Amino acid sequence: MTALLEVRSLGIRFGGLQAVDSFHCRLNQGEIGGIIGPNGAGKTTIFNMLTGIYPPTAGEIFFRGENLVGRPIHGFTEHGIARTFQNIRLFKELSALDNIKIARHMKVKYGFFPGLFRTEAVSRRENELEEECLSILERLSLAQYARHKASGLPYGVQRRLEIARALATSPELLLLDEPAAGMNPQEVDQLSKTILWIRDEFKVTILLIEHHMQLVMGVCDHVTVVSFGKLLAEGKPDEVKVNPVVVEAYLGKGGKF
């Protein structure tokens, strides 16, 4: 099987820093999968990588058996990944609605004169596309924020809003960077039952970065750990959490998750 997102050999190096050495992973069409690892392993930095805000000093990124290395920042887009961020990063001074369209609208297609004297197509086109951030948002249980501020919304609900928007530019691969931070163990629960929901409701693939053991274990196919840049195993939750080399570089010798 072909995978949907292969990557070899990744590195990337600041300076004298190498901050990612080959790091390697493979994910299928509708897998969950996981990077774990302590902080400052380099996760962030891997997904920086396949998002293509750092294109990386080695390795190759294969996303449906293209190489993407090279492309800007939008063509990862337009190939179908998205991501959320550790820190979330809404337009906070706009509606929960209008953050929706700002990333539905790479799908609309009309050009400059049609968009200046806003034709009747292109009217049509607008009312469709509020309509169909709507029903994002309705998808999501969000539809009651649809008019209210982003920053005044509560920390879970931007959580959620942030996944509703990446979902808006309808990617095949999803990456969730610690999508739990900051979470309360109820919202964690909740959160691991509307990833796996996302996975089957929005037939999408999912990648995540995530502290939360529990989570991580509860919904992912295949978990990759990585420690100071490098791969340090990978294999199935139940394999990788009793691991003693990942045992120990997360709780010390004799450490048990």
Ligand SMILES: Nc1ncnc2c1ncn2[C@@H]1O[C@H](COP(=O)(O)OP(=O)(O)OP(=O)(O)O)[C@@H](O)[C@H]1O
Given for the second form:
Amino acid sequence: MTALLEVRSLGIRFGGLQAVDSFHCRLNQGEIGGIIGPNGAGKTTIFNMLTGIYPPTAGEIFFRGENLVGRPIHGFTEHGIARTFQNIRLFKELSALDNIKIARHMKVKYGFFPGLFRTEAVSRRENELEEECLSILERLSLAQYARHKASGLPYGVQRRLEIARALATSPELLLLDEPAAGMNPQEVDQLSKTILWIRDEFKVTILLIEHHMQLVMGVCDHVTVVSFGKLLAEGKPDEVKVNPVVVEAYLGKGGKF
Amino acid sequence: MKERNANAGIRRYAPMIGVAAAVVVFYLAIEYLRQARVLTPYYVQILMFGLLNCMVTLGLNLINGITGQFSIGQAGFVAVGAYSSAAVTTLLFEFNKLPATLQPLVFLFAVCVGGFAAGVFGYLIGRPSLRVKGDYLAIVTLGFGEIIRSLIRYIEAVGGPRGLPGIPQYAGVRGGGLAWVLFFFTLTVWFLRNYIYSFRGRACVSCREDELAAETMGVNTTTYKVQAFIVGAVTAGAAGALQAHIIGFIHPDQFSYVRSTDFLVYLYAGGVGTMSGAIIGAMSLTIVLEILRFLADWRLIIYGVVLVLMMLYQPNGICSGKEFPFLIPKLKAAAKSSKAGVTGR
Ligand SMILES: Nc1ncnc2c1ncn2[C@@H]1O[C@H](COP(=O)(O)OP(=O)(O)OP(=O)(O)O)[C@@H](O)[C@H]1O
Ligand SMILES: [Mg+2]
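Return the structure block for the form predicted together with this ligand; the form predicted alone was the one displayed.
Up next: the whole complex, starting with the chain shown before.
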């Protein structure tokens, strides 16, 4: 069986800085993968390469057997990769509903001129879209915020809305960049459940970056550790947790999770 | 069953029929007042120019307000529309010798040519401009407008630096030109409203809000930025075509950067990002400027003071983000949709 995502010796240089060096990973359909590592390790940079934002200087990104390197950013989304950002990037001035509508962009199709005349068919499609988007919000318990401006929503709700927006593109692979950032332990606990639920409900494969070990250990099938751009270790969460190299990189000599 | 369908059809088209009827009634009222000599042709002409300014400002709003680009060369597109349409009615056809039944068709064709030619220039300017942003884009568009004006000076066929006289005043005040202007104005408003509230319009808004996030949502931001330039230019070109056939004379200096600045002022004074803002801004300032005409040289000073006061007390423009409800298409599920609409300003 071919993997959904297969990354081979991926690397990127920023001038003199080798931010990521021969990174690789493999994710099968329905799995949840995790990337951990200290600050500045290059985790977000990996996501940026997996979504076309940074063109890698080396390596390949095979998604459903096709190398996506060299495509524009929206090409990655068209192929089924969606993401959230470490520092939330919602369309702040727009309502939650319009955020979702924009994410459905690829799923709405009608001609330019029918659009100008707003024909019956267009009108019908726009009505359906409104319902689709409201139902996505509902499934993520965001229905009550549909008409609220995104920037005015509480932080946790904004994070959830960003996940909803990513899911609205109907992805196969969902990349979450530190979804638990700024959350308290109870919220992290809740988030773990939500992530598992999302995988089953939306039938997506998930790759996430996290510093909260509790969350990573709880949901991930597979963990990759990076430090200073290099892949340190990979394996099942329990194996990685006790790997001396990892413990040292994270906590210094003699540290313990 | 058939009857129910018919009813649904009527309900669906009722707002449009309503708007069309309102426009016709408005036109008849103005015509009546003109014939009763309450309104002089001078007033009617101000109204017509106000409507043209609305059209151009609405196009500019799509580029600057909706898509978040910063274009300040709108007069260049107006010039292209004016000159290319005038070329159709003066060089291609001998308009005044055409049979009366053909004249409206040729005129419509000329306006379409004006819009189309401006659209082509919109593409030509929009495409390379993607590499630059913000202030730099502004400078490029400004330069573009001035280049068009200089080029026209070299085209002898359309009068070069002397301007082009003798354009048939088919849309002139006396020939009932208000009807044409109202028609194209209404069409512009309707098309732009439909565009903004389509997936394309939302894609434009997403370019304004966060280009990177828009791309990761699958929006090809290049496409929509160029498209906004084209649509905005077509609108300006159509207005230019009408202008040429109202006055009957066009000159390169009518389309200088001063004119471009006017449109910017209309838009930002009215409220950038909403169609209401573009319309109210363009209309009210066109009228205010005419009212102040008796002040001669003091006029622009007073105008400046008015603008400064407005920026102080109403910094988001007269409409400050509110859209006229009829400019937001109704959706069944959206009974309680917000006033801000998708434009979010
Ligand atoms: N566009 C860029 N130009 C130059 N250097 C960059 C760029 N993007 C990232 N870097 C560098 O690459 C390194 C990795 O950054 P990255 O944001 O990927 O780290 P991270 O693992 O996500 O860290 P954190 O846990 O703090 O989010 C850093 O040294 C950063 O300064
Ligand atoms: Mg990061």
